[in-house]
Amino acid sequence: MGGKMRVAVLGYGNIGKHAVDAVEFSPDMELAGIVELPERLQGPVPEVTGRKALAASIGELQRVDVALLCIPSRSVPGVAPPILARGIHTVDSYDIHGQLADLRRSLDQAARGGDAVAVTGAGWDPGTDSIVRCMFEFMAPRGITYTDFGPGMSMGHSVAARAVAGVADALAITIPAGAGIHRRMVYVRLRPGSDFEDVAGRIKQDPYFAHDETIVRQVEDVTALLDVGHGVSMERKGVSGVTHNQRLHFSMKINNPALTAQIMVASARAASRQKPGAYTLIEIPVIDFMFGEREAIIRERV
């Protein structure tokens, strides 16, 4: 690939907005462009030399070489696959652990049925977290990993509960109760003429939701509630060959979409490393991810 890798940014919310900074931060890249409705635009929309950057498919922009999906993860297994046939690269944040592998699978075939490669999962959990599990359990094989997640907004969890009938608008909450348990709060303003109880009971249905403990709140304004602000902490008490008590700690605290978008960004760099498939983070080398020079990144950080 000569050049700047030139990046189509796909969908212009929360995450959207942080990828087109992310790529116009990376040396070595530049936007293709934005697709997204008119009527779903969150703001001004960035120019590309001297013009809007603005389009409504991904095909009435100009050499697109990798689309960043910034779109709900139920959007990403009708979406990718279209792109992937004209040869693009997609990277997305899929985010429903359960059935991540079922969607790897599946945007193999169509990606190396375009000659492209697709990069899913590609947020912080999963993505980069799953790197630190993995590494967490090949240093101590035998052992638990716990991951305790917020307290903070949930986007995927936001998403799936702005979706269900009634909802006007949606805000979820995670909350840790400690060993990877989590309680989900979601503040919901409803729609005029919706039933509360149904609404509630839907929500907690949702697959997002399901296997944790959900509390629902009807709200007037959930925007008065908003910090995109979230965090997680992983720890694992394992052993190492017969040797006990090995404790292994990993925290962060982030701004979620932001954090989200520059994985993407950094994902969009390592797919262009690989040969055509579907990856997730876990089977890329680290050092793909990263700009520069391979044997000067091996000497300054080894």
The other form holds:
There are 2 protein chains.
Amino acid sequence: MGGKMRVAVLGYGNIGKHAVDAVEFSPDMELAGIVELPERLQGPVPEVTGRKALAASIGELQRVDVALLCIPSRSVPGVAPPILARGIHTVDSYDIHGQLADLRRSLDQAARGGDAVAVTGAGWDPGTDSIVRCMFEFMAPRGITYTDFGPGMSMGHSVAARAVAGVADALAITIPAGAGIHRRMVYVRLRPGSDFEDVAGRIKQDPYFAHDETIVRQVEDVTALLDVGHGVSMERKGVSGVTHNQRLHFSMKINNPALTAQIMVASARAASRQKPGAYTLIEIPVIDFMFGEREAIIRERV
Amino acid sequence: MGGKMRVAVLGYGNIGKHAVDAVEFSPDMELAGIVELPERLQGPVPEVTGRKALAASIGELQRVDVALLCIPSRSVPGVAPPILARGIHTVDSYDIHGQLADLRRSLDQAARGGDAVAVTGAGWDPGTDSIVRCMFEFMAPRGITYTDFGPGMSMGHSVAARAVAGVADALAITIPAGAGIHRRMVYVRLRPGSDFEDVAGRIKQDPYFAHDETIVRQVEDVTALLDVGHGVSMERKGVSGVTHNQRLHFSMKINNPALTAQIMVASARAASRQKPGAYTLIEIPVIDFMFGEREAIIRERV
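Structure of the form predicted together with another copy of the chain (previous: the form predicted alone):
What follows is the entire complex, opening with the chain shown before.
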């Protein structure tokens, strides 16, 4: 690689802000600009507007190598293809597990068409957790891996709870109950005149909550509970050859958007090292995500 | 892939025996044979000699796709190249960290010459731990990763202790003391007439032990202490972007030779999916180690 990789950050929300930080701390990258509609900007863009281009579309930015799509998952299938068609790599942290394989197929076509690379599902689950899940499985091919999330905020469940009639604001926390089972704690601020028992009943019947133990609590102010800390614990008890009781464990306690953004930035680096097409994280060698000279990494990290 | 991958196991010691088990449990593989000198065989080869070829050299086996080198690390640099020259992939679990990068370079040349693939350092450290170390680093690029081994038997240290004057037999156990520091517990059976304090002093001065806290104990029978259980704990506290205190943890408690053999078998599969050359585990996508159809793995595991 000659000069620094030029990275555009699309969407300046929670993840986008952390992505800008991570790009600035990557010695091999520079920020090409932030793409966000002015009316969407929440608060000022401190220290960024002065020296960085804030644009309303990626076409306004000069020479972009990779675009980090820090946008809602459901927007990714529409936003990525035209960027790939311009020959710009894309990285997204699409997190709808059941639809990721299909997204990968459609991005693959768009990426090949534009002679570009799309890295999809580049977060922690799907993402780095997927790497661990696969590794655990080839280390002990028979057995069960349990993935236990939390405690931490679930964006999807919070959005679902907010859409329930009578809810003014809501926050859903995922509590690990072990063996891949989770409890949902839902904190709601009610709309004036609505009845708590009715609202709680409707939340528990919502498809997002119907299959898990769900506990609803009424609060005055949901924002006072906001904390982006999250975690996961993955455990496999399995068999290597004919040898049972192999115990493998991975866990982390992290700032969720900061980690997601950092993984997206590492994936931007990996994108520049793949052939045109779309990739999930398990399809890319881990060395390709790392900053530094290949031989030195092998010498010092292996 | 048309038929099953034919795998030869070279060396029928601890790891070789587990490798045969792991090959037999892999739906996409079959055992081409076991290569071991008759005089080296310890005990019978139960249930194997009847139906499998036991050969004194790999040339005697029919159609071998991959050879698993279940031999001492120091023998790998000599044994692998002629096998690669025949167009047979090799997998080794070479574990001398400081020399692995050089071995990879020389195997790379041999592999390209034979239009074959060598996967080197295919154990758990170097190996799967290396994948985790790299992953931790790209998730939180600034910070420290500590790798704490044990408790478990160290082959290298046991061999070093056995070579000390006055020692009839020895076993060295690695005890994790935290933050990458280890204590060595060395159990020795003395030769008649040798003095325990002298022997203990010589062991502690040996380069293998001089830098670690080392405790030597005299026992009547070292074999009564043998247990191939081992473990590791890897911990990183680091920074994603500008966000500190990201906590990542990986640990396992495992049968050491069974896990090593299973990783070698998974690496045999990965070898058949790479272009000619030599690879450490961090240079191969994790999906390539897995049995099964690619699209299904992405759909179900990511």
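Positions refer to the first chain, counted from 1. Everything numeric in this text was worked out from a predicted model, so none of it was measured. Take the two forms, find the largest set of C-alpha atoms that superpose within 1.5 Å, and that set is the rigid core.
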Exercise. Comparing between these two forms on the rigid core: C-alpha of Asp221 shifted by 2 Å or more?
Worked result: yes
